[in-house]
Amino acid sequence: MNIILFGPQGSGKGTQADLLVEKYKLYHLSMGDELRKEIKKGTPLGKKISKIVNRGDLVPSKITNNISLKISKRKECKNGIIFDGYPRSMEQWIFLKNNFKIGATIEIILSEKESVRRIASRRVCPKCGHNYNTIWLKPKISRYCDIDHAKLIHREDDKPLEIKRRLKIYHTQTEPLKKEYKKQKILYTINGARPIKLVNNEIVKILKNIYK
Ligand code: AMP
């Protein structure tokens, strides 16, 4: 059974993501990290991604779509997948309801203040993608990723004008699908504004009834 997280940009995707991943042994598709991964590569495609990224539009559906079904063939995948920034659109929800077995929707809100005030202190590694944050979430040594030592960066994409840009498609092609998840009764919506681990007994608690 797979499972989609959303919400806004800085509401804790990611890293109830991975919670999720060592508790039920899913794999977590974060579709902003498999574009990353894409534009590591310096491929063409990844060079239009990567304009594209940087100034935080959509990339096509065309090319989310090809992803999320190449990685849904690998073997990591079959116990489920946890979709996370993925579908950010109807287009993409269409095609996601038409090629995989979805048992809930999580909804994790947060207001727009919260959300630029988290987005504007993470950092980010460039090696493994690890997120910390210069608040909260510090590094055992300043500024380097406690998993590989590289040096943290600011993503591009996480300054002032591009996250006003990404919290607009947001809540203009994101927060709209919630009618169509309604619809199939498989949409939760929780609190983001409160300790990680409270956010994620409360996932926990609704997936209960879906990983028995
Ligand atoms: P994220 O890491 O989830 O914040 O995503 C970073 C960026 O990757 C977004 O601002 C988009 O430019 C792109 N992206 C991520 N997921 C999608 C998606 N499902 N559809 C289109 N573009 C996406």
Second form
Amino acid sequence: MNIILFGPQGSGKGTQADLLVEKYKLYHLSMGDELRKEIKKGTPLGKKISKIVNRGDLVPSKITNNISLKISKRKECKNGIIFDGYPRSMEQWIFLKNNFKIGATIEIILSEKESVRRIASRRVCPKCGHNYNTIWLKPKISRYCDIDHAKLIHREDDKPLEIKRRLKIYHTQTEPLKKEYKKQKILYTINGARPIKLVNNEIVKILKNIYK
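For the form predicted alone instead of the form predicted together with adenosine monophosphate, what are the coordinates?
All you get below is the one chain by itself.
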């Protein structure tokens, strides 16, 4: 079971991916998280990625494609992969469909106004990377991670100006891939403005129909 979750920032892709991982034992490949891990390691590749990100540019497809292929060989991926934040370009999509059998691409729709509101309220644990939200996914103890008790942070790329820049990239580069998904008859669209459980129920229903 290999699926793609896509939608604007704040649409709940990460939250839904976590729920699907728990239910189907899939690997959640969040490309943003994988790139940050590489940067944190301080490897030559990580340093290269850091320079690209700091310039505000997208990481080249050659790098992200190699990362996805390398990760797919891990034993944690034996049941399938949830691709989140990838592919973001036609080049990445061509690579993905040539190397993986994609069963469904699920678009979670959200207005720009709601997207900005949600992301601005997002907080993340600097140690384990777990996401929280000051609106509906609050930690048990305010401002501290439930898992390792580290103080939560507000990432620089989760601030209003950066959010709008990233949304522009999404609309110009990622949304056009929908035409390709339609051609493959694997595109499913869901309203992401609803409660988490309702969105998850709809995704599960879609997957049940595909993987009978």
